[in-house]
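This document starts with one chain, in the form predicted alone, laid out as structure tokens.
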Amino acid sequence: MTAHVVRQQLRTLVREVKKRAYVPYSKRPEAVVLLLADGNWIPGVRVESASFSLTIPPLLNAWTTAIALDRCDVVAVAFSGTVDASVRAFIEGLELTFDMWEDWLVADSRMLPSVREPLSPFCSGRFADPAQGVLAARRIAERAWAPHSRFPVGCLLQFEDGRCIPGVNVEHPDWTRTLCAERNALGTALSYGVPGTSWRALFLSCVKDVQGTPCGACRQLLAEHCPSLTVWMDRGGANPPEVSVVESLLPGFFVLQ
């Protein structure tokens, strides 16, 4: 399909995806759509935090979703706004080769697929017990992109209907652009239109640290969206997982009224 047609289709999609952005503070929604080699696509929206520096930009959101879903075959990216200096720095840090235009990136305009359906991020989460959920998170951690820390983390965010969304930590040479597994899953959920009111549990595995718990940044974001969320944490081997609730992990979390 011609680059012009694909670009127009992606522009239409990104306008729709932008409506899912979580921007209660700036009131300025932003979104991206990643086009994959088979024509499926991945949405990403801006997710703001009461702690402003923890805001997740749409490209970081969508890229980490792609990694968690084991899909690195991105051939084009459409933006709801313009490709600015921060986007260029993010792409260059990943050493990806894209032609950069005003509102999209393209790897090779001669080989763009027809735009198909959104890639589903959902997997079954009907576990017989929490230990099975933690074991599944441990397997998901194998997808983590952690070349700098070599500290893989995986999680599954479970919804009321039994479905789950995976998350892994995804590092960047500029560590301010690194995203943890928990915020990866959170950003994916919001990008696909699943609000915190539908979240039931989080299964977490820090493979190399049997005492691992969510970091402060993840606790803050999770608390803003679902303070009552149950968190099951891997304790390694045959040990039973430890359980807590987000609001207990971060008592007195920061909110803006």
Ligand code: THU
Second form
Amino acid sequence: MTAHVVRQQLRTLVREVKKRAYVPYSKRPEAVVLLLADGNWIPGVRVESASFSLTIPPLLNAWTTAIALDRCDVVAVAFSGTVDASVRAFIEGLELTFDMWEDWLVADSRMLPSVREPLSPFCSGRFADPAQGVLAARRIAERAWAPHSRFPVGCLLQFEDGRCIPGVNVEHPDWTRTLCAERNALGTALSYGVPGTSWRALFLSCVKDVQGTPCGACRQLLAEHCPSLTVWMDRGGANPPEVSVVESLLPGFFVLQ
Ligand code: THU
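Counterpart to the form predicted alone, namely the form predicted together with the ligand:
Zooming out: every chain and molecule, the one shown earlier first.
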């Protein structure tokens, strides 16, 4: 495929994906599409938070989805806006080499695949019991990108229809651009058009901390989208998981009417 055709196709996709951005505060939707080596692609939208600095930028959202799905073979990135200094700084930290163009990045314009389907992030989440769910999250944690903390975290966000999507923590040399497993899954769900009203449960595992619970930032974002979400937390070995609900983990969480 010629770079020109791929660029046009990705532009069209980005325009569609942008409609899923969660931007109630700025009303300025933003999105990216990551093109993978086989032509499948990953969407990422901007997810704003009432606790404003917790806002997830679209590239961070899509990149962390790629890691959780074990696909870092990104060959091009298309943006709804222009590539700014913050995007450049983010990309530099990934140690991936791209040519920087105005509204897209490309690894090698001679090697671009035809654009195909969105990569599916969904897996079956019909667990016999919650212990099976946290065991699955434990396996997902193996995909975590945590070279700085060496503290891998994995989760599965389960929807009312029984499907799940994975999340892992993804670190960045600029620590402020690190994303936790829980917010990774949250951002993936929204990027693929699954709103908080259809989330049922979160299964969470961090084997380095058998008392582990979601951090404050994750509690806030989860509460903004699904305060009634059940959270099952791995307690290590064959111990039964501990259960809680997001609104009990962050009583009186901040909302912006
Ligand atoms: N982390 C999570 O993924 N979830 C949490 O709830 C707590 C912290 C990650 C972020 C970072 O990569 C590492 O664990 C240490 O903070």
